[in-house]
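Just one chain is shown here, as structure tokens, and it is the form predicted on its own.
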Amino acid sequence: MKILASYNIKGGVGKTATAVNLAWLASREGYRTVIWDLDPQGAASFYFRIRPKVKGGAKGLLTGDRPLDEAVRATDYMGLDLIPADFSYRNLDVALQDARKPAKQLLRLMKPLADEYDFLILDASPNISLVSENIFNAADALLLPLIPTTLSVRTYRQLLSFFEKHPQKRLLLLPFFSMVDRRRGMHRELMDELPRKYPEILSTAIPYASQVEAMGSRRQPVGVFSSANHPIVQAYRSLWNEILNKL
């Protein structure tokens, strides 16, 4: 099973979407997926019509009260589950200080899935936290959604910094430019320009788009509604097939 984990330090930088929609194109491949979504606002359960909810919460997941495969849901889609979030998450950190090896806690959790699924996709907070150091031990790659502006590249540069003093000996990143308006000249030049500084970042770009703000009032993935040809799912399905190159 490979983990991987759509993070970013800065909110509201597509981090969700992401999420929520590689995981369906995943599925739709016919690899078996689920969605674990760490994010105690719940936007991914509520896209997929999920309660947020998961019984005994956080603390009922660590202290094994309530194993993580019991608290999996399954979605209106063939070969996606979610496991949902709860507002208890907002205390996660918490409860993680308390465990043994505090950093390692949410990989012992995720471990009786590795033979259920073939992907599982983490929707996490937007911070750097005792769970994101978690997320990081756990998976194999982040996704990183970047806005090609000031500040959501400085954030960008505050993650590498913590990886600098904290390496990851297996981590991938894999960050990739997220609601582009090319009609936008620091977009543009951003995008010209960064890619030469980091060249780790993906070819493919998130165009900002009115179907992802869809997404809220259609609860479901833009490519349950939208046409096949039409740029945000084509641009989605490039981005998914690139993460599968890297991988």
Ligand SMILES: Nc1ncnc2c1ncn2[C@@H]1O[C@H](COP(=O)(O)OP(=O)(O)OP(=O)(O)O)[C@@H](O)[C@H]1O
The other form holds:
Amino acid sequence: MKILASYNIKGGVGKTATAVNLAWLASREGYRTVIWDLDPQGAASFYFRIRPKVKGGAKGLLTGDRPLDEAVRATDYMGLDLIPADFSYRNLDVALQDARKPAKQLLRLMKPLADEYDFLILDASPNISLVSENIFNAADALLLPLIPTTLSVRTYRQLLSFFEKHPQKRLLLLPFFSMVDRRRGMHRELMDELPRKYPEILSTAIPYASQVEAMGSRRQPVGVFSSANHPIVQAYRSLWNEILNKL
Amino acid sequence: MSGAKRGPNQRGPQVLFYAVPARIRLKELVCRLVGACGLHELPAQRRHCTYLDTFDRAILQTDGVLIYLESEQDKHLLWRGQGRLQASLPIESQPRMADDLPPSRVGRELAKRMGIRALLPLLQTRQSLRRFVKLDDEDKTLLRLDLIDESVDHKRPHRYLAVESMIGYPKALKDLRDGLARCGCRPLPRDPSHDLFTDADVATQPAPPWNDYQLLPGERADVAARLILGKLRQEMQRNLDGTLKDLDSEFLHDFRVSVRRTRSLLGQIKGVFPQRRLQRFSEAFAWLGSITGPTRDLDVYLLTLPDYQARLPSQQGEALGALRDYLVQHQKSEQRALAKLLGGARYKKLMDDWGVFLAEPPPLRSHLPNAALPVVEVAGRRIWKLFRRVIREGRAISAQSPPEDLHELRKSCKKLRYLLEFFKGLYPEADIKLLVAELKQLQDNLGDYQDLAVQQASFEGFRGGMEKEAMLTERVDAALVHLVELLAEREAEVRKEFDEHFRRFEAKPVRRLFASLFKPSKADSPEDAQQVE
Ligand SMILES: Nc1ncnc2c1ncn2[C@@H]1O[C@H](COP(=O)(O)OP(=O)(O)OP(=O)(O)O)[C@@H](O)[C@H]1O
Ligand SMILES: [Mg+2]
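Would you generate the structure of this protein in the form predicted in complex with the ligand, following the form predicted on its own above?
So here's everything in the complex, that chain up top.
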């Protein structure tokens, strides 16, 4: 099982949209996939119409009273399951601190799922904390949506300097442009400039598309209510293929 | 959740099937499902189903059912097994070979079952399907229920219910099961596709092993030989259609093995049939062997090309892609020529005449020395003779022996192996298993050695052939030269391993077992025993 985390220090950059749409595509190709909605806001759970509630909350999971596996819910899509968010996740940092090896707890919880799934996709909340450290320790790759703005680039640099101080041997960084609006000069300039500086940036860019916003009212992955050759569906597919090739 | 449970999905949606009771009207049933069980009906669908499996039923054998579904909306590959929905994948077209499946785990799991065999259509049906779902107050699906009418060739449809549970929502499932029970719907004991198979006379079991026949030790040798040859004839005919259509490469392979076994038996049991009558058949089977050779060789190279590619550095491996094109072209034309011959009058006449010969009653009196002897005696003597030959030839091989000596030994081993398989029913099963295993490990070594030599010659031949057809670029040439070098190295290694394999075969327990089973009791030649003991 590969663990992919949709992550960024910055909020509102398309992390959840990425996790939800890529997970859906993966399952359509026959990969058994599960999303873990780690964001107490529960946006991913919302998109799948699944109640953001885990019996026993973060505590129950960490003490082992409630194995993660029991929290799994099927989505409406074959081969795609979800572990819902829970409001208690807002205190996950605190709960983690009490455990032994606090930065490895989430990996420990996810391990038993390895036999059941090909991909576990984490939808993280925006910040850098003990939870994110857990994610770095568990994930095979970080999917990093970058809006081509100076502010976004700044947080990307922050993340890179964090990894310089805390090197992660086997963690693959997969940044890609997100919510791209080619009408905007700054987007065009940065997309021209940044890949030279950061060659790890994937070549697929996810455009700004009203279809993604519509996910909020449809409460479905874009591919479910858009035609297969809609540019946004194709962009996510091409992103997914690029990621598969890197793994 | 145990770590050992890899493989088929243990947690996918459960699928339960129910019969619709005859006494309840459909309208009423639907009314109760919607009313009492709180289901919503979705738009009805019509689907065309093609049930798929390999010739040897690799999917059905593992309790699986694989269906290619076409509806107006989309095309799907559906895999059920172990009471669960293992996969439901959108797919572009009906898959045939393992390569046509997605590279994900379900694809790999199906591919593992299929091996190199093709998925063949077993049965085509039409379904008209009414789908019901249980939703929660956020319109999340908690469970699905399909009411299906499925028919073959416009015959009276089979009607059944299929319930698909969803992980994490056990209560919805329990409620529905209770509701169905109240309506008098009984769970079906097995996947309803099996009833359709039964109705349409589709075999769900693979054919038994060809040598699954009963031989009595006291049976006349000519009667037994006719029985065995008849089974081999059946095996050829069983694989004929797939060979003609080239459904996959195993049909031709199995066809050829039956031809080879037939030839081996005809050549080995002397004095059982009148030689002048056999003459013609022996020639005809030799002809069958030779006309099927070229296609089979190309099949083998196509099947093993990925292994060769993997042995080379990646750039050279890629260059061998051009060899694939060359092989595919030639395989196609050889296959066409072969199909013409096997579909033609000469083959048909051969098989008809052969069938007539095999069906003849044994003559009451025979001047032939072995015809009326008990089969166990004739078989035992022959096996003992071949075994001694293998030992003699093997012991004579030294590090300096030329390749021809090993190739002779390989042939003797093959003859011995066939005999053990023809007559296995006359001896204790475990003993034959053990002897075959010991013989096989020796045969594998000798076979590899021979194959490696043949392969080098073949790749040299392909080089020449590609050059003639202007397909030989410098890169391809370099890859082929390198490959031949690698094969030569491997050949030398395999040659070195021969001693170890032979020593294992001629170990005392193996010799003892051969002697105890096959050595003629009235030791017609007393020195035999010393020779091998
Ligand atoms: N490609 C896109 N085109 C248009 N809108 C998008 C796109 N991607 C995301 N959005 C919208 O932007 C908002 C934020 O997206 P999303 O929730 O995926 O980001 P996030 O990084 O997960 O946010 P948070 O940090 O709050 O978790 C949402 O309203 C979403 O619909
Ligand atoms: Mg989010």
